[in-house]
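Only one chain is given next, in structure tokens, and it is the form predicted alone.
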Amino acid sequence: MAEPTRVDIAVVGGGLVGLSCAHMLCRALPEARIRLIEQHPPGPVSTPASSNFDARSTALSMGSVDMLQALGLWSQICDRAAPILSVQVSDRGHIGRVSYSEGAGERQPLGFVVTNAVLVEALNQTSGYPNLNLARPLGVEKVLPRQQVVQLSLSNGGSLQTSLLVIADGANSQLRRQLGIGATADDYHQHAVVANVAFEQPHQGRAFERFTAEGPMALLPLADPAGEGNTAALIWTRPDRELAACLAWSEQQFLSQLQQVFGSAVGRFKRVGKRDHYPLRRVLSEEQVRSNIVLLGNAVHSLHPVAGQGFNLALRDVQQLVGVLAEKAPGLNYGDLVLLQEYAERQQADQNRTSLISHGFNSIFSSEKKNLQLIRNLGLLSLELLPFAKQGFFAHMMGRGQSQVQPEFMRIARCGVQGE
């Protein structure tokens, strides 16, 4: 039997988190041999994602934008991203509402919204990293922890040994299960119905978070090729019991129901694209590091999409991990347990806070209990009157209450592996 191939770091999962992790590792650790393993082949090249009305989207905090700039990728994305210039939060059927923006006149963006296809297109530009090997389509059949390494049995019959295994294969992580790492789940008994919608009035960079008794509804501004600024990404929380009826609605029925729940802030809704849906649960892994192993992204914490902080938190996790490795790892095993525990300890407060915010928002604002309705409406009204409290509230809601890009990572990333 042939000897297994050996690398320093193997990343399993070629989605947004896995690709971002590979970029950061290559920049910060140019001496490390890195392999990215993804079981699915790259998607076909078709029409530009910016013109695809059905494209799924992600909201990026300004910290995430800083990271993409440090990696030299933002220039490929920015022209196809829509800035979030203000956020409006309201509670349907109640007077509580609050809005927030930064700066006077030319307002500063609070974040950006970009289609996932555009993000993946930029993140797939990995040819400039001589220390990265991209292996796809390739699956991992079995994970065998050994002394100071992890051995992977691959779907092509080969095997691979790595000092550090990064697991980023999603919320239903097969590798997490195979390793016997448990996870706790809070089932919200809700589904997110996601689609792009068009309406009469320009969105003007406004993002909306509208809370209803059935769960939150978000409307995020999108860039559109025509430049009319009247399209947005909709994330509409629906109870499980009502999902089938919602999906069965005709386009006009869907738009009518949406109008009734959302209101007239952007005028009349005129069009809805392809409707997708997925179940909403908070899934938290009971472990995120073991000797030579670290879990990232939805494999370690899958959150409710309210405030849109799942991917942004994952990027902060990656930044923290890469910062620790760049600072501490030279001369050490990249998978040294003490090293990985230090990463987990540094990032724990951010993870806990972000998880509680998304979980708490959904629980409090979905409740029909009169005392909670009163408390949340008084809270929103008081925020409108207290600028400092409002600023702190939206800093956390937009994922900006935490440290952004780690200084050590920023310094190394800007140097890069190409001397730029």
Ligand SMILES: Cc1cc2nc3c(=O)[nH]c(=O)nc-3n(C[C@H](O)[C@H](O)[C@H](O)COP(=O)(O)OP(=O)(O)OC[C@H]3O[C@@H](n4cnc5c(N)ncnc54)[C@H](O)[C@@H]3O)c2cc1C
Given for the second form:
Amino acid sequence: MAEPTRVDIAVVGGGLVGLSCAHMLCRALPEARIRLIEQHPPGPVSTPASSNFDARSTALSMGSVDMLQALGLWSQICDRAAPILSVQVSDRGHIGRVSYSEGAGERQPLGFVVTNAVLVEALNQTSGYPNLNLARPLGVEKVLPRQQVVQLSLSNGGSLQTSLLVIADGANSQLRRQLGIGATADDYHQHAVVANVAFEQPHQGRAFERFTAEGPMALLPLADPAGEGNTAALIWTRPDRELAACLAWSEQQFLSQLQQVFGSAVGRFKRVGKRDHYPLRRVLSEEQVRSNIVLLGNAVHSLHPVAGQGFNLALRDVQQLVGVLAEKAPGLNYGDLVLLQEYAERQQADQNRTSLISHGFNSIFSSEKKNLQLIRNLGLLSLELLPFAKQGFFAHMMGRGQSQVQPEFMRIARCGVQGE
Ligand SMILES: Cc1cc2nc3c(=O)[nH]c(=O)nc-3n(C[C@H](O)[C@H](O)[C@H](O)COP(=O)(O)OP(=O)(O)OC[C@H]3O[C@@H](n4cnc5c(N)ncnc54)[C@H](O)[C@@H]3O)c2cc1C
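Starting from the form predicted alone, produce the coordinates for the form predicted together with the named molecule.
Expanding to the full complex; the earlier chain stays at the top.
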């Protein structure tokens, strides 16, 4: 039998997180031999937003934009991204409301919204890295930890040994399962219904988070080359029991239900694109690192999408991991457990906070219990009335100033989680 090929770092999974990780690793560790393994071939190159009303999108925090800029990728994305100039958070039928925008005079963006196709297209440009070998389509079938290395059996019958295995194979991570790493799952009994919508009035860079008794909804401004600024990505949380009905609504029924729930902040809803839906569960891996192994992205934490934090958090994880690997003492193995534990410790607080915010947001804002209704309205009002608290909270959402999330919001989030 042929000897297995040997690399320093193998990244399994070429989704948003695996691809970003490969970029950061290649730049920071030019001496390392890196392999990215993805089971699917690359998708089609994106079409302009105007001709692709069905494209899915991601809200990027400014911290994430900074990282994409550092990777030299932002210049390919920025023309097709819509800036978020303000965020309005409100609770349907109640007084609590908070809005936020940054800077006086000319407004600085709080983040950007970009279609996943545009992001992936930019991230797929890896030809400039001599130390990267991109293997796709190729699946990893089996993972076998050995002394100081991990051995992977591949779908083409070959095998690969790596000093560090980065597992980024998504929320249903098969590799996590094969390694016997448990995960806790909170089923929200909700689905996110996702579609692009067009409306009468320009969005003017406003993003909306609206909370209803059935769950939160978000409306994120989209770039449109025609410059009308009247399209947005809708993420609408629906209880499982109502999903089938919601998908069966005609376009007119969907638009009129949406109008009722969202209100008139962008005028009349005129059009809705293809409706997709995702089951909503928070999945947290019980371990993030082992000798020669690290889990990233949805494989380690899959969050409720309403706060738009999953990919943003994963990028901060990747940045931290790559920083620790780049600082390693000469002679140490990339998969050394001390290094990987150092990474996990450094990122722990950010991960806990972000997971709690995403989970707490959904728990307290989906509840019809009177005491939670009161708490969330007080929470929104206190954010509105305390400028420093508000600054800290939004700084976290934007991926900047991670330690500044205001204690009052965290108390409310915890209270919502405990009271659910
Ligand atoms: C509706 C919705 C809206 C969202 N909006 C936002 C947002 O606005 N902002 C934000 O930050 N986050 C958002 N998120 C979260 C974000 O989409 C995820 O955090 C991110 O996509 C996770 O990427 P990933 O690479 O970890 O996983 P995946 O995208 O699942 O990628 C895993 C990859 O691994 C490959 N793979 C799996 N098994 C193998 C194998 N054995 N061998 C080889 N390859 C394999 C798969 O083919 C896949 O390409 C949203 C999520 C949802 C559902």
